[in-house]
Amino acid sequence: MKTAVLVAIGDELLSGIRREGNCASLVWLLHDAGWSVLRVEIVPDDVPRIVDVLERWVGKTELLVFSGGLGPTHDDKTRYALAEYLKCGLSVNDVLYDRIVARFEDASWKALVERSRPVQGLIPVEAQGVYNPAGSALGIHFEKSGTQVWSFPGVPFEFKAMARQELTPFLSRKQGESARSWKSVAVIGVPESLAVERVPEIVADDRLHISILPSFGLVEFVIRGDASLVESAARTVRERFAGHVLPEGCVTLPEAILATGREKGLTFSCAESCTGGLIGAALTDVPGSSAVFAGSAVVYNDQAKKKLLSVESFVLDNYGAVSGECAESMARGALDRYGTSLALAVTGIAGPDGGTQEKPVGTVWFAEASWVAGEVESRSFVRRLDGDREFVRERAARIALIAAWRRMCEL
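Assuming the form predicted on its own, can you produce the structure of this chain alone?
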């Protein structure tokens, strides 16, 4: 199997100011093409540390990809590290940089890009420049000791555009090479330890590489290996967890809700209080969500609940905003306002303040409302979630998505 090493460069990644996403996105592309990723590393904007990576991996992997450190500022060190490793100087690649400048019609933008030419156009003389179709910093490429080395800017949309442009030829499977693939099967409502116990023969099969990825309420099996073995293993997992497996091709709950809604001709809406729009945001992250998802009413205070969802004062005065009665009234209000097949509501106390002895912080009520035989049916349930405000909100959104998908399967 062909191998690759991915390296993200940036002090901001090690300090927590920014999260690394470029290498993570490229990993999936590599796995899809049958490559094995040996290592993903994060190193600071430091010439010796970058040179050390090159010395450790050139000649030991077929592909080495760097992300970051090619901008115009003092902390962008990658081009200088590559030149030091190659023991050569740098020169401006005017031919490629002219193509970048020519893309900009506005005179002020053109002048700004031109100012960066002396730095962003610099390429080690023993390497080749790489045209950037989405930004103004040139990439860098060279081959040494059987290793193809590519360096792209760290701005995510620039990195992705250049990776697609330059790496596609290297990711195609060679003739005669055995077909390898991967499949993901997502299971909800089953703890990780029990999930593994149900498919012991698959986990123990040394011809397969099995990754078990648990998250709140969901366990994902990522199965990699020869295509025929992967297909058989995925089928077995689906059979063993019948009733708990997300639809084929879906690895997230929003994907499952939208796929099931499209299959059954159902539509969905939300009413959110303590989650503040997290459910709607998760659903609209999926392209084409409007075919199923109508919208989410974020009703944080009592007046909004009354005005937008017709929650009655009697309900709020006698049961409170954090109650099954209020949650069901919110769900019915969303069902009516959006005209959907199914609606789900969430209301709770995320903290750190606002809790009482009867309703402590972390108390969250959920409700579903749907049309059944021409009548609206609703039901509610409560969960007590321990943790800080972010934890309670995120877990509440996940519980709501699980409930919505299960209800969709029932309708």
Second form
There are 2 protein chains.
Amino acid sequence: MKTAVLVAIGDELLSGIRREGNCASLVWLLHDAGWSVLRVEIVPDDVPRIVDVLERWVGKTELLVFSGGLGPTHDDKTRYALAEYLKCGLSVNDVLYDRIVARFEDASWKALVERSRPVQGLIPVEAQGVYNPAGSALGIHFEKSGTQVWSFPGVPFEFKAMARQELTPFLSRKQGESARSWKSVAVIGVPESLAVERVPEIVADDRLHISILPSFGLVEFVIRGDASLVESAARTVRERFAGHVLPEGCVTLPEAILATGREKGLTFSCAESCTGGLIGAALTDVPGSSAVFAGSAVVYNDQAKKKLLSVESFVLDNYGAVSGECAESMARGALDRYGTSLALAVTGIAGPDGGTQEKPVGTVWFAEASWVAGEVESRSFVRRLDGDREFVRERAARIALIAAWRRMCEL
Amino acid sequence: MKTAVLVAIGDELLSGIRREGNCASLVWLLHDAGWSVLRVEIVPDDVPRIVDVLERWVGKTELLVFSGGLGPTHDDKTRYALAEYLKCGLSVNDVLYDRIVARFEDASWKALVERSRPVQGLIPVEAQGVYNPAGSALGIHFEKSGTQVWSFPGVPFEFKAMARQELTPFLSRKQGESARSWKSVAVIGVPESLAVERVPEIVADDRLHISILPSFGLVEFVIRGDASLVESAARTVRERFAGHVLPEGCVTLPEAILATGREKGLTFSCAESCTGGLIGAALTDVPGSSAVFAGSAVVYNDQAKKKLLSVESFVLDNYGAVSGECAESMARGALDRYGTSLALAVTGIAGPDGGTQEKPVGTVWFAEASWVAGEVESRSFVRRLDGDREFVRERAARIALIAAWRRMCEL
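Next up, can you give the form predicted together with another copy of the chain of this protein, since the form predicted on its own came first?
Below, the chain from earlier opens the complete complex, with every other chain and molecule after it.
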């Protein structure tokens, strides 16, 4: 099997300011093409450390991909590290850089890009420059001791564009005979440990590579191996967890909500307080979601709850914004305003402030409203989520999506 | 300077299914405490590869932290790899596991956690178990050849809780005399290359460590070094970019919008179509945002635009949902419904479908509405964003936030 090593370069990745995403995404592409990724490494913007990576991996893997460190500023060291490793100088690749400058119509931007030519166009003379269709820094490519080395800019959009442009054809050329297939099955409301015990023979099957990914309320089985085996394994998992499995082809709750909504001709809307738009953002992340999802009313203060969703003052005065009464009123408001068949509302205290003795930080009320036999029915429930603001918000959004999908299945 | 190596373990991290965040966050903590992170590595759930990491780094770094692979399922290999490296067997630490079981009140959950004891309680006999305050898998710790080795579960919330519990005191004990300070200054509307040229002496100062982080429309200077130097450097940067710098202490646009809103007594709301809630989610991610941010009306279909924001049918019929007229109507609707001093609207085609010849995918209209001398004023502008759905949505949200902040500064 072909092997690859991916290296992300950047102090910002080693300081928590930025999260590495380029290599993580690329591995998926490699996996599909039947490659095995030996390791992902994150190293600082430092010539000796980048050279060290080259010395450790060139000749030991077919593919070595670098992300980052090709920008115009002083902390971009990759091109110099590659030159030092190749024991050669650098020179500007004007042919490729002219193509980049030519892309810019606005004169001031053109001038700006032109100014970066002496740095962003610089390529080790023993390597080839790689055209950047999405940005102004050139990529770098060379082959040594059987290792193909590629270096792309770290700006996610540029990296993605160049990896697609350069590596995809390269991969399909290099790809092994039996490209591996994979299928993902998402199961809801079953703890990780139980999930595994239900399909022992699949987990034990050496011909399959099973990843079990638990995430609050949902366990995803990622099954990899030869197509035929993957197919039957996925079918078995779906059968064992019948009633708890997201629809075929859905691995996320938004996908499930949209698929089930489409299948049953249901529409969905929500009202968000503490989640502040996370639910809407998750649903609209899926292309074509407008067929099922009408929208979400983010109502972050009392006035907004009243004016947008007709939550009555006495509800807010007597029960407070974080209450089942307010949640149901919000859900009914969204159902009416958006004219959907189902609406879900979330209101809670994400913290760190705003908690009280009886309603501590992490208290979140959920409500759903839907049309049943010409009448609007609504119900609510509460959860105490123990964590920081980010945790409470994410979990609340997740709980809401689970509740919405389960309710859609009932309708 | 003390050195650390962080290792994330998990096939899912090497397949793009999950993104590594634990190590990325931990490095920030280490940086603050004056540590230097030599490398972050991501390795698969594979005993030999985990052992290889231990053999390469034990004795070569003061701190070696593992994240992940301590769960109850077959693909969790870390505890066995540590035992193999230590050439010892494993045994259940009942004392610590009893504490974990005792946390669960619900009988069925208690039983469930109890069932995982034989695996999640298992610790190499040559190492110590570490209590997990947030989950059910024990952590592992040992010291060898001057290297402190810690292994925590990979579930982000558990990792965070255990790192805080175990490493923070450990770090402050180990911390070098001159703990480094850092300051971040965010500059808007200045290209990366220019940003650097404006502060050459700071970029050239060897006593400072400057990271320049460009991200669509915003360049962040992260300045690290001794407190006094960092202070004056940050001041210089702020002076050089006067008028383009986010308020002191703000490194993100949501923080800037809330700070400026608070300072000027302005309130803000928005209306989102293609961004689907991303703007609201970003703003409410900041604690205390309700003081300035009233909410966001996510209106994903025409009916929602009409019913929630009173967008008139003739606007939708004559100009379409993706038009300056619709964007302004949405902004005015949000301004009225939320009763804020400023409202911003976004409507566009995120793709991959829905594009036309005259309105291709990536066409996004923005509008702002605000009260000026007792009258509502609104204006709109359009952008053509060239990228995939995720890119278009994220960029559109970013452009909206920049426009909102700039407008707030004018009001």
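If you're wondering where the values come from, they're calculated on a predicted model, not measured in any experiment. Positions refer to the first chain, counted from 1. Note that the rigid core is defined as the largest set of C-alphas that superpose within 1.5 Å between two forms.
Student: Relative to the superposed rigid core, does residue 361 relocate between the two forms - that is, does its Cα move 2 Å or more?
Tutor: Result for residue 361: yes, a 2 Å-plus shift.
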